[in-house]
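Below sits a lone chain in structure tokens, taken as the form predicted alone.
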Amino acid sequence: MGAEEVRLVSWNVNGLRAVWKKDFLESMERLGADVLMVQETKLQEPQLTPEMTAVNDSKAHWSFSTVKKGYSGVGAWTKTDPAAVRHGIGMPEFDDEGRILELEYDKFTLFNVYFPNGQQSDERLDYKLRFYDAFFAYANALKDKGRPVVICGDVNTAHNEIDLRHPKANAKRSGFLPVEREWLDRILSMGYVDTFRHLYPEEEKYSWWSYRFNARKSNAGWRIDYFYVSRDILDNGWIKGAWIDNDTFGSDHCPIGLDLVIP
């Protein structure tokens, strides 16, 4: 048996029904993902169309918010069926917002996560930080048993000054607060690798732009979408490439990707 090449793609679509009307299927085909994961679908199950659930030869998987309509939600299209699919971490406070999909494959576990935004209030910032705590406790339990883990999605925090165009102006804004940035330090210290930054330590490239002020046109962006992998994936030579696709439109975020070669 030779090595298997796998392309993973993550994209916060900011409303699946809206992006669907903006050449989403063409973008999907061009991205060429073996697993395409989307965040912020803003869908409930009855709003899924047959087109959304049957895309080419892929199978669709979803987590929906049960606390608010038109809110949160994640989905994935997989060309190879996972051995198991889970919809949360066993904590209703976090699971009920439909933010987590866990796809278990033979050789690794893949998480698609829409991490909370803390900008609305102090309560939501607290919720965001507690979500980080709870989710990584769950993921670490797998990683610490020797399971290779991939975590992708909208993390809603820029890590360092290189990760946003205007760090000074945003130093007191949720998404770049010291307490949030420290959490991203902790993720690395737990034994995960920020794949894009590992491969491109000095590249200024962003994945989200405000709809205001023509931010995308002037590239006044933030890098808040990530692929993290457990250290063993890097050490075992699985990483072929990591990228941010600034040329795909339809959302205020752009797709990001991770290409693996799995022996």
Second form
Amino acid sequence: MGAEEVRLVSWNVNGLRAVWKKDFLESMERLGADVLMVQETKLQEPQLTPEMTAVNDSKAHWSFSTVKKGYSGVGAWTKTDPAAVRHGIGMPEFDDEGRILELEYDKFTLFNVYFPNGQQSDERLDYKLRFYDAFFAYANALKDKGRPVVICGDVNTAHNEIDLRHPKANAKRSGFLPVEREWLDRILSMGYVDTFRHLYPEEEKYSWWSYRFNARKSNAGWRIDYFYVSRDILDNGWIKGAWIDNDTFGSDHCPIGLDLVIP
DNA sequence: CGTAATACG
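After the form predicted alone, can we look at the form predicted together with the DNA?
Every chain and every other molecule in the complex is listed next, the one we just looked at coming first.
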């Protein structure tokens, strides 16, 4: 039997109803994902349309915020049905905002996560850091049992100076604070690989640009969307490619991807 | 400035 090629794509759509009006289906087709994961859907179940839930041959999975309307939320379209789909990590404090989808496949577990933004207040920064803590405790339990783990989504932090256009000007803003950057160090030291950076150590490529000040036009961006994999996935030679697609529009983020070859 | 409901990113 031949090896199986799998394309995983992650995209913070900043409002699913908004991108839907901006050629989303066309982008989706062009991206060619086996699993397309989206963050910030900004809707609840009653606002889903039949078109959103029935895309081609894919099955749709959703997690909604139960505490705020039109806020947060993640989703995934899967061409192959996962063996199990889970919502959240069993901690209401971190599950209520609909930020986590766990798709369990035969050979690996895939997480789609919209990590909190910490810019609103000190409380939200604290929530963000505790969310990192709680989520990775959950994911590590699987990884440390020997299960290959893929984690993708909007991490809402740029790791190093290479990961944003204006590191000096943003050194004191949430999204590039030392305490947040240290958390991204910790993710690597826990045994995950930042796939894009691993393949392209010198590349200055971003996945998010503020809507203000024509930031995308001047490429004043940040790389805050990631595909992390547990080290075994790299060591076993599953990684065929990792990419950031700056040519797809419709949101303040662009899609990112991971191509795997699974024996 | 943009999304989706007056807050949040």
